[in-house]
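Just the one chain here, laid out as structure tokens, in the form predicted alone.
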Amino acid sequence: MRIYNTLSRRVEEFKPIKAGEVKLYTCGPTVYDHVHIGNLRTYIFEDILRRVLISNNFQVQHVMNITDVDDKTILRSKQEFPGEKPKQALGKLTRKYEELFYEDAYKVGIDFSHSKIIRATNHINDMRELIRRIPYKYTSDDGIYFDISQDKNYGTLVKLDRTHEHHRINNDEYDKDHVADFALWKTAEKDEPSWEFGIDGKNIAGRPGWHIECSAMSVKYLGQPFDIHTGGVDLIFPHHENEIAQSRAAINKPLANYFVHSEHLLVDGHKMSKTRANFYTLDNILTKGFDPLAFRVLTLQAHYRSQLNFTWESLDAAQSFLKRLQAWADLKFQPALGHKSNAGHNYDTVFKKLVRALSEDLNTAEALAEISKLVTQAESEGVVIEKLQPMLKKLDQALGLGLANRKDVSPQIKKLIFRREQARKNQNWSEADHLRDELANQGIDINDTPHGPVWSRA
């Protein structure tokens, strides 16, 4: 298996620290609002990476964090729950949006059933302990900061102008090209949630900086170094750069051996912005009647390291392709088509090609092209039914398209299909047309083939 490593800026053969095992950390959502479709693209990429590792027979230990304390969550909790105690307001806000995140993730086929999901607020002590171990720090009136000037290796992921005069940035995020000392621990205002931190004879009431959260949590569960750290390209700097610096300073080891990042999602050629009115969540997609898995297909049609331009037209095309896949999967309910004796033998060959494509830096577009060949074959020649369901399960394990778990049509629908076929055999065309219309009204299309009627959901 080969993957692009941001550390080396090239595609590398993946070699885990321990043979057959992979320790994978993904930066999860900051739960202060609905995640947008750009966020979902990143989480889908990370889900595919985990699936591909498993398809390559690795045992995967996956950890994802929930950022439930930072500048954004604190500010929004004040706005949504005025008058509440700070920690209670923060908890109400973040649990609300955490649950909404899980709902959206499930709808687009992301599987967290074998992942360990952890909250920052449950690991405050781990963050305190990590900060104590960092030598390159100093205390100011508004918190504890990492002194970049003492870290001669700062800039592992990006090459930046290091000249600064202990300029401190006390917000969690700052300009992409700016190098500055960053907060390890932030002093809290009176109306903000806070935890006590005793250090150097002082007691600082505050909360951890955003960057220290991921460093402490990833190492607690995966050790240092671990195998793969992922996120969107927007996290390369400053978030991942700062994680690397503080973790290396504390333990004198690399944080992770591979950093893998997905590119931005654009909307109509522009970055998403509420002022541009092109800021979309999954609810916007559902409101227009799209299957949420159509968005997953759309993301898989582009390479994770290329920018993806979202348009409603491109989503509509992805939905059409998804419907073709779903109609193919539904052939397992139509055994009259199980007539081509050698089709089943092609499945294993095709799946090997699919895994080979995915194993070459997650080439999902090529993998979908291999599936499309199977669908075209089924549409023109028929399939071996007893081989189809195992193939669908393998595809779901690799791509998460939900094909294996589709349900058969109801007995009532089957009865209408049977009656229509009998009417056709009796050359009662008016009755056959009437029954076709009745099926169409119930969302079922009929295609008359030499092998018998084939139904599909409209």
The other form holds:
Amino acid sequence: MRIYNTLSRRVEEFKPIKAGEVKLYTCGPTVYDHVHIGNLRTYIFEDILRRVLISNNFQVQHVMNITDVDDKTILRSKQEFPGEKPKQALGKLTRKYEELFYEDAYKVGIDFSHSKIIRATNHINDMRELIRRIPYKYTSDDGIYFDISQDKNYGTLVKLDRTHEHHRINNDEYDKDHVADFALWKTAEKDEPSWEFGIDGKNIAGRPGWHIECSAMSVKYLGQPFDIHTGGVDLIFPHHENEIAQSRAAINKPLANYFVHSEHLLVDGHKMSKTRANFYTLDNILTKGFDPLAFRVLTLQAHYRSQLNFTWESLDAAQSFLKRLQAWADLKFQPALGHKSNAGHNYDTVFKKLVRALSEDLNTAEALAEISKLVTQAESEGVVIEKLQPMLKKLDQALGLGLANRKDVSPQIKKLIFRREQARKNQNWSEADHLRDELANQGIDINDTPHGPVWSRA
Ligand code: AMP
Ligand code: ZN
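Any chance you could show the form predicted in complex with ligand AMP after that form predicted alone?
Once more the chain from above appears, this time first in line as the rest of the complex follows.
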């Protein structure tokens, strides 16, 4: 398997630290609001990476954090729960959005069932311990800072202009053009949630900086170095640069061997923003009647390292493609089509090609093109039912398109289809047309093929 490594800026052969096993860490969501469709693109990419590793027979240990304390969560918790105690307000806000995140992720086919998902606030002590081990730090009135002027390795991921190195920055996220000392621990302001930190004979009531959260949690569950660290491109600097610096300063080993980043999703050619009114959540897509998996297909049609420009037209096209795949999957309920066809003799070859495409830096578009060929074949030849379901299961494992678990139509629909077929055989065309309309009203299209009628969901 080959994958692009941001550390080397090249596509590299993937070699795990321990043969057959992969330790994978994902920077998870900051749970202060609904995630947007850009965030979902990144989590879908990470889900695909995990699936491709499994398709390559690696045992994957996946860890993802939930950022449930940082500048944004604290600010929003004060706004949404005024009058509550700071930690309670923070807990209420972050649990709410964490749950909503899982719901969205599930709908777009992300499988977290084998992932270890951990909250920052449950690991404050691990963060204190890690901060204690970092030699390059100093305390100021607003917190404890990482001193990059002492760290000769700073700038592993990106080439940096170090002329600003004594500049100090108090925000979790900051101006990407400046190198700055960043907070490991932030002194709490009045009415902010805070944890005690006894260090160097002082006690600083405050909370961890954003970057230290991931460093502490990844080493705890995956060790250091671990194999692959993932996130969107905006995390390269400063977040991942800072994670690398602190972790190496504390433990004297690299943080991870591969850093893999996905490009951003744009909407109508622009960065999503609430003021531009081009900011979408999954709910905005669903209320327009789209299948959430259509969004997944849309993201898979592009390479993860290319920007993806979201438009309603492109989502529409992705949905049409998904419908074709679903109609193909639904052929397994339609024995009239089976047995006569030769389709399915090449499933193993096609699946191997698909895994090969995915294993070459996650070429999801080519993988979809391989499936499309199978669907075209089935559309003309029908399918061999016994061969179809095992293939759908393998495809789902690799791409998460939800094809294997689709439901048959109801007995009542089946009866209508049967009656229509009888009417046709008896050349009772008006009755047959009437029944076709009735089926259409119930969302079922009928296509008469040489092998018999085939239904599909409209
Ligand atoms: P956050 O909750 O802001 O830390 O972001 C969660 C994940 O979404 C991170 O991996 C980000 O890099 C990623 N992300 C943020 N904005 C976008 C976007 N417009 N397109 C794709 N990924 C994004
Ligand atoms: Zn992180």
